[in-house]
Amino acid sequence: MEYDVLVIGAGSAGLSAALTLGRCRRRVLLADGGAPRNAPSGAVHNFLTRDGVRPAKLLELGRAQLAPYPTVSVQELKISELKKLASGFRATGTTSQGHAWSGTARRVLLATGVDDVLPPLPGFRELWGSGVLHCPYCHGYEVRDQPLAVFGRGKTAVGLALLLTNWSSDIVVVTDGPGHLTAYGRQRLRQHHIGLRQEPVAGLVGGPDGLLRCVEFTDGNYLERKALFLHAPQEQRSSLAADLGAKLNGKGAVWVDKNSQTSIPGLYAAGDTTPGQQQALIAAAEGNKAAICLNEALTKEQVSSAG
């Protein structure tokens, strides 16, 4: 095997993995095949010592850190296949200038992270991490004490307008028509003077700050609002796992032991990629979590052959 960890996906998780991969003297190649889902976010929030740090600063400052590492190797590669062989994997994929590239590794941590999917409607993605946001904990104090609007239907939106009080009062649910909401979910939302709306969306429009100026509605009214927030349905950025067979979970999220090892054998997964919470501190503990792992098990299993 040429190396002994593949680590696909250069975001928190990925540079994470390898760093710890790479104090434990162990062979990484980092294959980074792009920007990472948080690209669009003018800032990363609650990442202890890079607060407000900007995204790309953050991947920069990780990459600046693999330096010191000798065994570690950073490359521009989309990963699109992997092949399971009996004593580790073979990747195969393309270099950033096109060509073809092959390699093999004894195991492989997936850190692909996820796309959000969008509301298909004017707005959406231009506004997309300035204002229109999915994230409260990210987002929520650079917008405190503006008028919030929450994008959804169901229990879903309701939730997101309650956890959203502690950084507003002023809260609308837009459900781009029938909400679906039960009665106790619009009693919920009157006690908390949560406004609600229920006419069709026709679009979201923005001003020239980049941030959202007001929902347009089909019926030519506007409502007023700074920031938009809602929980996007997610797909994996990667098929790689699902391709092998690997188990997903009801919403996509690739399976994961305790030991950050998915269903296939050898093949770890960490970050966004998995299911919990998502945030870049999270996925960067997660990456170290699987790291650890993953020198464990080739360390026993070195150690065990030498036996």
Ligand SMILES: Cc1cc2nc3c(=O)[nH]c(=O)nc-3n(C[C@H](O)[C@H](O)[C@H](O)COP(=O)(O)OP(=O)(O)OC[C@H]3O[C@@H](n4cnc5c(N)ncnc54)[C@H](O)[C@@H]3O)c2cc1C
Contents of the next structure:
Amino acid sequence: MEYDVLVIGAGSAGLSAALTLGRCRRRVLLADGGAPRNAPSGAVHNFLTRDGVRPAKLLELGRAQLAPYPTVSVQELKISELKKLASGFRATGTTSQGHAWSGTARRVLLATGVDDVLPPLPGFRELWGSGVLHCPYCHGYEVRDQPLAVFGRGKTAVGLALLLTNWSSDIVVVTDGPGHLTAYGRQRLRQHHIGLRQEPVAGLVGGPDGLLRCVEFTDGNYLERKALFLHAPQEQRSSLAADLGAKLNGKGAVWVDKNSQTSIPGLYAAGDTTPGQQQALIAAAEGNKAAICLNEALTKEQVSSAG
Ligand SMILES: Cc1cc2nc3c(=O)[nH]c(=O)nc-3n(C[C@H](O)[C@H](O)[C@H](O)COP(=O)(O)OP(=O)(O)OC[C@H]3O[C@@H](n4cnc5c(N)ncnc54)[C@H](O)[C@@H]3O)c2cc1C
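Please move on to the form predicted in complex with the ligand, as the form predicted alone is already shown.
Up next: the whole complex, starting with the chain shown before.
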């Protein structure tokens, strides 16, 4: 096997795992397949010692801190296939120059993240990460006390609107057609002075600053807002786990046991790709934990085969 661990994905989870494994003197290849999930955003918030840093800067710092560890290499490489071997994996992929690549590793860590599936309406993609936001913990403070919209329907929209009341007292739920709200959901909105607009949405209009100016309805009316929050559905960024037959949960996230191992022996996962809260710092912590579990599994294998 060329590597002890192939880490796929060089976001917070992958970089953190590579650092821990490098410090364990493991032969690691970190495959960097492109931009992280938060690339459209101007800043990473809520990350101890790095609050407000640009997403690219956070990863640049992470990569620089791998340099002292001679057993870690980083390659711009998109992995397209994993094959299980008797004692490890063969991975194939394509480098950023378009060359085919293939290599073997005793273990694989998936840190491939997720994609947010935005509504196919004008303005959502353009304003994503600036005027269209997904998480109050990441961006709520920056739009505190501003007029806000919550886009969505049913329980999810009510829950997100109620959560946001800690950041603003001027919130309107925009459902883009029938909101599928229960009587109790409507009552809770009223109780907390949260507005409700159920007209179909034509799109979002942003200002030159990249921030939201208004939600435009198909009847020509509009609603001025500074930011719109939504819980968008998610897709796995890569199908590598599913292709190997790894267990996914009901939402499509890669199931892992308490040692960060998937249902495929030797295949580990960390960060947004797994279930649970999604924050850059949590992804980094999960990468660190998975790396410790990986090192311990590898050590156990070596010690028992030596004995
Ligand atoms: C707009 C926006 C703003 C956000 N702001 C914040 C914030 O302020 N604070 C915060 O804590 N969190 C924020 N988040 C959440 C944060 O981005 C994620 O929790 C974090 O990026 C998860 O890290 P990760 O390493 O699991 O995944 P990612 O950072 O998404 O990294 C996964 C990496 O894997 C790579 N990859 C995927 N498939 C392959 C493959 N086949 N081969 C090789 N590489 C591959 C991807 O290109 C990517 O680089 C934000 C999210 C969004 C969408």
